[in-house]
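Just the one chain here, laid out as structure tokens, in the form predicted on its own.
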Amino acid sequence: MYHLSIERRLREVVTSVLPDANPNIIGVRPCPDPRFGDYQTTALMALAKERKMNPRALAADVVRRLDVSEWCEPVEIAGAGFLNFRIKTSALDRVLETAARGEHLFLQKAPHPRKVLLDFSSPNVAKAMHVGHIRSTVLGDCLARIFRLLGHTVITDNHIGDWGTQFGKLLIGWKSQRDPAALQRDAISEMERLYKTVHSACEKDPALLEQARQELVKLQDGDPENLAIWREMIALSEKQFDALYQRLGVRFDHTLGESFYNPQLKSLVQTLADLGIARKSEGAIAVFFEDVPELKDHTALIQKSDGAANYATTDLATLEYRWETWKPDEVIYVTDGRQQLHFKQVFTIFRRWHPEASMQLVHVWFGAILGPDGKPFKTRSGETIRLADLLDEAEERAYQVVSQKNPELNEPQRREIARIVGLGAVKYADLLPNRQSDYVFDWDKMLALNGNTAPYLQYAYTRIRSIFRKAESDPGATPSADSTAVALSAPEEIQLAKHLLNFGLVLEAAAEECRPNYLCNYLYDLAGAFARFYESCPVLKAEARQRYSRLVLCDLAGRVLCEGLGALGIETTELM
């Protein structure tokens, strides 16, 4: 919070000293080493270098004019021209008091809110969602939550795969081999069985493959029977998707599948050809990138030689629709790293096609989930793990831990705690690593009550709530709106308060770089700072004024933990 006030004051002074300086490059950030201060700016060194000035002399001139005494100890000049700021304890007291009154939770809404469209999850119709979908779904949902928390307008769109060559084979299987009882029992498994059976048969029987192609052509031409079957497949698939999304606490504003854009594809290809962006090549229509070094060896097909469109065509139609319909400031695609080339091509083509479109296009890509053997995470038989089965196992493993730790709780309580802990553990394990890294899926590690895990953070929250349950017998002990005197003194209190102060900064950094791991690590450090405070500073046994201050700290630490975990899509519980 205070860094913004310091930053504002600093910009005013620097632009009075250097009227041509760009105020946007004058920033204040947390000090990398807390021994030297709480916040720091390095901007003066760059400004001095540009103007061939002595950076320390410029720093001294700025410090002479800079008055931040209401928040900071005297500003220190370090090194070649760093400015270090140390927040006064009295200023910390004031910001805790305003937070205790509910005026803020150490973050401010974005002064210039953006409209952000997030495309994530994107499962395929007639297939079970599997472990590979967890990263896109959890990461996309987390980014949506963080952007909303910061005051941005967010639109979420689940671009499901509901069109393409696989439906010809599915239609044959549906008409000739469908088992109605199996379809009612587990529709996705039955549709997967039908596809595998017909696909295998097509590899041996060219006539059957041709029949599948004809069924697809009939579907594409609007044949009523095939359209009705296709719509039923979509409805059955969405029922499975919706059940999993509800379980994960994920919601979408729109679910516009590939088929939604099908009517636009032929005219899109024609337009790109007319504009000279695309041209014929060996019977197909393609876009070349001779002027883009990283893409010049990678041609993008937008129409195959048989006249069919592909992913690039559909994604271009999708982008145009999004621009015309919502006019977002930013469109973010959350997919695995294998699609990097695809999105570089699509973004480049769209820029040529619509140079007037001002929206920023971002591909947020991530690494793979690996098993203990370092290979893609699969079942022992080599099958891809279903997402529903993964979540079931997470809850069951958590239930065993909860039952061992709290046998006195009744079963419904243990089941609900296990649901919150199990799902939280899976999500956190996915969000904690640098998203561009592969990570090893490790049940024991992710469910541990110590280390950087969701259960550890959830347990820290329950410890804080238990303090207030113990304090209920003394109404004067709990923070209230009409009692606002906070007075910090112990080093552990001050360290915890300063950590709380940076909550908004971390959220902004996580949003700017689309890296939720920043927030994960912040919350882990917060839990550690709280543990050190609680071990060193008696709360309920302290004298009245100190007890009130420490309860305010406990309350705010709990609220930030809860809000931060909520931004990760992770629930908290009062008991564990």
Ligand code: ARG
The other form holds:
Amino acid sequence: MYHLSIERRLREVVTSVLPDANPNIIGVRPCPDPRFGDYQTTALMALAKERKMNPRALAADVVRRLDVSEWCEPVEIAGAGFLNFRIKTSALDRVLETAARGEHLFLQKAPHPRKVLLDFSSPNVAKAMHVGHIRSTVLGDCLARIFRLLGHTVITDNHIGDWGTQFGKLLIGWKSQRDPAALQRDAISEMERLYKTVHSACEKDPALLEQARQELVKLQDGDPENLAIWREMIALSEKQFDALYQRLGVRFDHTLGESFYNPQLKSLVQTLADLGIARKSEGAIAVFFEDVPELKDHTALIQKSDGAANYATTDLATLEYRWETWKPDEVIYVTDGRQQLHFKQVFTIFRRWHPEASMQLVHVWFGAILGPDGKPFKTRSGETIRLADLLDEAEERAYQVVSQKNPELNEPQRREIARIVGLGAVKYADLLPNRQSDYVFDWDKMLALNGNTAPYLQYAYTRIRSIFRKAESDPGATPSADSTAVALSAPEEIQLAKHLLNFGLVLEAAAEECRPNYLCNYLYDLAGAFARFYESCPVLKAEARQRYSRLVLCDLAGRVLCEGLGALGIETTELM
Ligand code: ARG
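Alternative state: the form predicted in complex with this ligand, after the form predicted on its own:
Everything in the complex follows now, all chains and molecules, and the chain you saw is the first one.
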């Protein structure tokens, strides 16, 4: 029974004494004010209202029939019918013992696992991934990890932009002025150069623009030469993207770019027209939303007057494919906030088209990364910052920090730690703010060893690991039979243990709302609770029984930190 989290146990018990209440409304959550208890249930007020009862009377009735004495001090009724639970220290001891035996790490697999398709990162080919892509990549990857940790089935799909009008100009550039050596060195930069050169030449030369259009038409009509070049451009881009994904520890199950859906677009437009969902409008084909207040003034074009399909058309085809192929329970898109209207339109059209598709459609959007001046983050010369350069700089700066702190480590060791710390710092800085707000990119802040940062958490982890290195060389008093029983007593021990207990609850909340910042803040508080414990409770010098209890606390705190950081996509290190 101690495998179950206490909060879930409490919910079950409360539910069992209210057999005819809807179990979904009975929630148990951590008490907002720990002075009143550790957990509380709030459902009784709503239930009393439903039953036209006095909420305190209902609460008293529930308490009378409730037996939670095994885990809780006597239950208290507070306010207008809250039940407050305070966990007994003996119950904490037992939960810690089961965790120490490896039976759980304060989290449970979802009782009803969902199949979640995550669409994130999705850069455009022949263009460098820039700092704007970092949020989608880091956030999407973190969500994938959290869902997996909770036992859900996750499918990740990188919807790369590999089709579009830019290929007309790229084809001209490729054919007339590509530099094979440059292409070998840094393919994406060379393709960006080709595009820019042709693009600016087209501005002065309408004949060249027409030629670009022709090349595009040839590509769309399946001209073998253009198709081969286009394929090579994609392959070269993907190679560079993959290097970045590998560096970031991000992996995709599928990379089905926009072009994959191209063959479906014509018939899709026809179907929507036949169904009366889309109609002709000034030569184009459009979907109107007269009955959707927020979209009323935002007609969606699914075919332009020149016959070409749109971004939305491709996304509709993509969604149908995903539904038919994987039948997911949920599809989550991670992009910046400027695409909100786009996804509202796509979701609305798709619902009309496939009302039977029961999957949830969610747009998880995020704000911008700003420079110190509060404007979109750019290089000094005003160019967009390439993700690869940003990561290089992160590692370099972390190297300075690490070298200062650990001059005794050798160069490769310091480099490896700097890699872990630098990447961790960038990812954490991205995950910590509320995703919908813009944040200011600040090297000093994100690399600080104290404060709510990845390096602080990684350092807390190394401190825990060093306790175990010392414990090995100093095994302490010989453990007696009862020294494998946990017995918490100091308030700092109890606080730390209670904090560990909420790990699963926090992961569930982060998954529910797609907000990794909940997990960041939880880990930060965990590191704080650990520091307070370690300051006031000697571990290795304690007598055998206490020493064992405290080592268990250290070990579990370290494991939760490591697992939690892992769920954020952040590595840990033994030393730093
Ligand atoms: N390629 C797009 C961009 O860079 C993002 C695609 C997001 N996913 C999607 N299914 N529309 O803005």
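Heads up, when I say rigid core I mean the largest set of C-alphas that superpose within 1.5 Å between the two forms. Residue numbers count along the first chain shown, from 1. Quick caveat, the model's predicted, so the values are computed rather than measured.
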| property | result |
| --- | --- |
| Rigid core superposed: E50 CA moves 2 Å or more between the two forms | yes |
| Post core alignment: R11 C-alpha displaced by 2 Å or more between the two forms | yes |
| C-alpha of A21 moved at least 2 Å between the two forms on rigid core | yes |
